[in-house]
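Let's start with one chain on its own, the form predicted alone, as structure tokens.
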Amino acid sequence: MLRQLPYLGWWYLRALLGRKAPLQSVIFILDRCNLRCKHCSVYELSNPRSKTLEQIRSELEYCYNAGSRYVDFEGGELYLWRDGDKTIDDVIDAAHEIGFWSVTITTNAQLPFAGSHADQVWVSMDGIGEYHDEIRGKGAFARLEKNVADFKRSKPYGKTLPPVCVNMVINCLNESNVEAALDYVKASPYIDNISINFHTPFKETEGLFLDPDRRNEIIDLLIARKRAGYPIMNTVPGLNAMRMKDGRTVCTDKRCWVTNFIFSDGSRSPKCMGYTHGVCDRCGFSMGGEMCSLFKLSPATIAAGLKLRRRI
């Protein structure tokens, strides 16, 4: 981490002076999935896309040359990806070889991921038990529990396992289960922390959007639980930036260009899908709140970002 600080300081100074270069990248490598989630339409695709390792390597080089040093791989479901005999671990190894400081993967944990080469594993969890299954399909939570536990029990001798963070997106179907989910994560020996997002109303998913007043109530709950020692990854300034007033998020300067995106069809965007779909005013992505806080020089957000992205 100490070797990274000069670059981070240089990047931040240039950002304050107006240079909009990414620091992290999100690359979608395939559309295929093994669930039918209510907030997603990937499963409806008749010809799902899947990139080759060489395509991904070229995209990684593009992102690295643009200034990015952290990369998140997403799908579809990453553990369905294949290029001949190559798997997602070969993709992760390619990112490390190019020079990325930290590589994160997002999985629905329906398939085993023990032995992952990632520096951090994000598991999509939308509540406990039936709440998760209501959104993602019957039996999904039981498989998630088993594969997360197996991952944490598979510690190689003399090595440190990557942390596991569950990512919960709160919507009108699971909002009553938030407290239970927080208690579950705090008590779990296999989950390191939880990241909270709110559903962003992309086209044909508007019905999942949470009432703004209820969202603000949940933010109050999250802040209280975080101050009580719950392992909530969001910072207090970041959570406050996700509040809504008059039907809009209070943070109007999200600085989302900090992350660039490359989608499964190879198209590139300097900002997230919320910008291209015109729903930034109802953004529920935690990244938006955290980036807003970062450029307000929030010490808590800066410290949390450095801790999150340290290389294992």
Ligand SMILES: C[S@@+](CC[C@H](N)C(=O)[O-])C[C@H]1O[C@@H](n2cnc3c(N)ncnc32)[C@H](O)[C@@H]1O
Second form
Amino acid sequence: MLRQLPYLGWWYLRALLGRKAPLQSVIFILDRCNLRCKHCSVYELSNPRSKTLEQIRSELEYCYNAGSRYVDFEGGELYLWRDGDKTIDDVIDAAHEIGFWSVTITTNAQLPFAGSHADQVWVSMDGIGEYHDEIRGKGAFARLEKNVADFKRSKPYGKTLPPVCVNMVINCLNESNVEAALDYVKASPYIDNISINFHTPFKETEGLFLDPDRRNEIIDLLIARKRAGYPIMNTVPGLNAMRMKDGRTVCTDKRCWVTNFIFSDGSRSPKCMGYTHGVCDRCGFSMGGEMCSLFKLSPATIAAGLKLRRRI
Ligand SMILES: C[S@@+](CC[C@H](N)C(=O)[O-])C[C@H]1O[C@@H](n2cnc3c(N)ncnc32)[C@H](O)[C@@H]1O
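Next up, the form predicted together with this ligand in place of the form predicted alone?
After this comes the whole thing, all chains and molecules, with the earlier chain placed first.
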């Protein structure tokens, strides 16, 4: 980490002076999925795409050469990805070989992920029990619980087990289950922390968008719980930046260019897909709020970012 600080300082200084180079990358490697989540518009049923390891390697090199040093692999479901006998762990190894400092994966935890080579595992959890299943399908929560516990009881691939962060997306189906989800994570011996997002109304999922006043109320609750010691990954300034006023998020300059995106069709963009879909004013991605507060020089956000991205 210490060796990375000069690069990070230099990147930040140049960003303050107006240079827009990515520091992190999100690469979608497939859009095939084993769930049909109500809030999701990423998975593809009729003609799913899956990249080859060679294509992913070349995309990683492109991102690294653009300045990025952290990568998140996304799908679709990463544990369905194959290229011959290669699996998601070979993709993670390729990122480390190229020089990325830290690699995170997002999974729905329906398949075992023990022994993952990732530095951080994000598990999508949209509530407890029936709330999660209502959005993700019957039995999904039980499979998640089992695979998360198996992962935390397994032998680490590296020196230590990567942290497991659950990623909850709050919408009008699960908003009443937020407190229960926070209590569950706090009590869990297997989950390290929780990251909170709000539903972003992509096409055909607009009906799940949460009433702005309710979003603001939940943000108040999250800040109170965080101050009470709950393991909530969002920072207080990041949460405040996700508040809504007059039908739009209070943070209008989200600095989303900190991350560049490569989608499953291979298209490359310096902006999140929310931009192309015209939903930035109702963005619910925690990263939007965190990037906003990063550039307000929030010490809490800078410290949280460094902690999040440490290499295992
Ligand atoms: C597209 S999914 C793919 C990864 C994996 N299959 C999974 O379910 O975790 C990645 C993350 O995006 C979140 N997501 C999907 N649709 C969203 C939306 N409309 N607004 C906010 N987050 C969303 C999911 O809940 C999940 O945590």
